[in-house]
Amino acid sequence: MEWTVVLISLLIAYLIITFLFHIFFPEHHLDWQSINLDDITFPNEFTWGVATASHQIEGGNSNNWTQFEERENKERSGLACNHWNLWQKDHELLTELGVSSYRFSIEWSRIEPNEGEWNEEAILVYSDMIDSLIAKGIEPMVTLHHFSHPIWFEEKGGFYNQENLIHFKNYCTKIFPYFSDRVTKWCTVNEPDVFSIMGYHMGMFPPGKRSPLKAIRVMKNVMIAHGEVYHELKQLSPNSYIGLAKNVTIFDPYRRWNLLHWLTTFALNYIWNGAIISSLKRGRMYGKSVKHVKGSADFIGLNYYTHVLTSPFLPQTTEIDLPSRKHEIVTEFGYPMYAEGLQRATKWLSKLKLPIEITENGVSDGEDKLRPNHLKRHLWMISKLIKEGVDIRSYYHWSLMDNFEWAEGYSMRFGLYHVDYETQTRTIRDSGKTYQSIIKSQKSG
């Protein structure tokens, strides 16, 4: 009888806990068929942009990624979009779209191909790019590290060894004065979470390690590097607007009645999202002090794509389609389209009391059947959030054009422009025309 009482009590407690989780951590889904996606309004000062990354578009690089591609027999990035030689033509695409800002990254391996060896010619090319953008009335947003770095830095252990952070700081302080008279907006690093977890736990990015403890160590070191660089650059140019791009992936329990799924969700949300927010807000990360990281941002960049339904048996590769709700549309990448998640993502980041820049948002869609609707759903959500008082300053669509999609190679196409990799011809997609029309209507409105 006593055991029966205990079991019944445990069952009741279990039901109460899962019920409370269900109530206090809801997973909102909208009836999109009943929503007028054209009913959007944005402030006059809202920034409309697109984003790219150096290794994904430039071509001809020699860095930790090209080394990884060869060692692991991955698809080679090779010529990519040949942007290094075609950037002037690609800047015309920006004008055609009507964007007011362009987020791109500088390739550290071009700037410092060997330790202490600075390539002034490469610096001048980036300088010419910046001048070209400004002449077209397009504000540059420069990212200093977007997943790729020199081979010599990788061979020293990269961000895994804290003593190597001085090399990243030297590169940043070297390049910054060349452009800070013309560039105000800077991202120090792109997605420290993705960089660390994909490279040091899931093994799909260089260096291809599979250790959660190593991933946590690297993520902490990347954030320390960000904090140190932030303070150095602010001393050089106090009026610069400096932050980082944070990927927010929302983790939800696959079975909302399953307590193990909830516990997995809480753990992943902290590891992926909460730890970095804590480092910026409190100067603590995974229980350790990272005091120079506290307050080291003038804005927080939000890279938002989806939510992930989790369980203790979450796949350790992106080659397996992730689970989704029955009513959800699944993208080519295997995850669901979930624009509703922007509400929770921005709520988390709003804890930092910083302006939010949507530094990436897009979808892989080679046939361009989903992207126009994907774009309009997310812009509708952003418009709604701004009306509700969320301080969102910009939207940078990922991406300007198809490019090398890291571990997935050329199989995923995110571009508003289709790229024929054999001829290097760029062709605007219907989604590009949709974005072009939205920008024009909001600017004229």
Ligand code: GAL
Given for the second form:
Amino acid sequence: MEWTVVLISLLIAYLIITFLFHIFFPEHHLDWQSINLDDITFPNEFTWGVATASHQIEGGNSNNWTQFEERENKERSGLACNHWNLWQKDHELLTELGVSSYRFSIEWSRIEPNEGEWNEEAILVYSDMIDSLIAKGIEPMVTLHHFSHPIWFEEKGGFYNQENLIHFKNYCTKIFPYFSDRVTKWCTVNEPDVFSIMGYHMGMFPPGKRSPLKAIRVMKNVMIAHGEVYHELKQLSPNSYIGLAKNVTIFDPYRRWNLLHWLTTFALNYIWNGAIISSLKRGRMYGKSVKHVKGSADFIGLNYYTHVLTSPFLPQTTEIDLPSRKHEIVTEFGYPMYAEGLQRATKWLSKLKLPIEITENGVSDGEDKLRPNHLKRHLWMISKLIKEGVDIRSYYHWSLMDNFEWAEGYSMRFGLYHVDYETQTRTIRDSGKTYQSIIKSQKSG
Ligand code: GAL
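I would like to compare: after the form predicted alone, may I see the structure of the form predicted together with the named molecule?
Once more the chain from above appears, this time first in line as the rest of the complex follows.
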């Protein structure tokens, strides 16, 4: 008899808890058919951009990635878009699109191929790139570390060992003064979350490790590196505008009545998003204090792609289709298109009380069937959020052109321009034209 009472009470408690979660943590979905996606307005000072990263476009690199590609017998990045030789032409594409800013990254392995050996020629090439952008009226946004670094750094244990952070600091403080007279906007690191989890837990990025504890340690060290670099660079040039690009992936429970799904969701949202936000806001991460990180950003960069429906059976690879809601459109990468998530992503980041720069958003879509709509839905959401008072200053579409998509190699095509890798021809896609005309009308409106 007593057992029956206990069981019934437990059941009632379970139902009440899941019901409260359901109410307090809603998963918004819009009826997109009833929305006029052309109904957007952006402030005059809004920045329109596109983004790329060195290892994905330059070609001819020799870094932790090329080493990993060979060791794991993965598709080789090889010549990529041969941007190292074709960058002048690629800058013309930026003008054709009409963007006002371009986010790209500097390849540390080119600048410091061996420890303490600086390659002035490579520095000059980046300097020429910056001059070329400015001459075209395009503001550079420079990322200092976008997943790739020199082999010597990797072999010392990379960001896994805290004593190695000094090398990253040296590289940043070495090159910053070359460009800080012309570049104001800087991202120290790209996606500490993706970098550490893919490299140290999922084993899909170098160094290919599979340990959640290692991933957490690397994420912490990357944030410490960010914090230290931020303060050093601000001392060198107080007017610089320095932040980092944070990937916000939203984890939602696959079954909204299943408490285990909720608990997994809470844990993942903390590990992936909450811990980094907390390090910047409170200087604490995973229960420990992280030195110099609190307040170490003038803006927060948001890389937004999707939400992930979660259960305790977590996929250990990205090479599968993730679950999606029935009405959702699944993209080529296997995750759903979920522009609605920008609302929660920006709400979380707003806790930092910093301007938000959307440093990446885009979709892999070789046929360009989805991208025009994907772009318009996300821009519609951003326009709405700005009207509601969210401080979003820019939008950088990922990506200018098709490129080497890390673990997925050349199979994924994210470009507003199609790249024929045989001939290195770039051809604007319909989505590129859509973006071009949105920028034009918003700039003149
Ligand atoms: C991001 C990454 C980019 C690009 C993009 C598309 O996580 O920063 O370099 O690969 O994903 O998947």
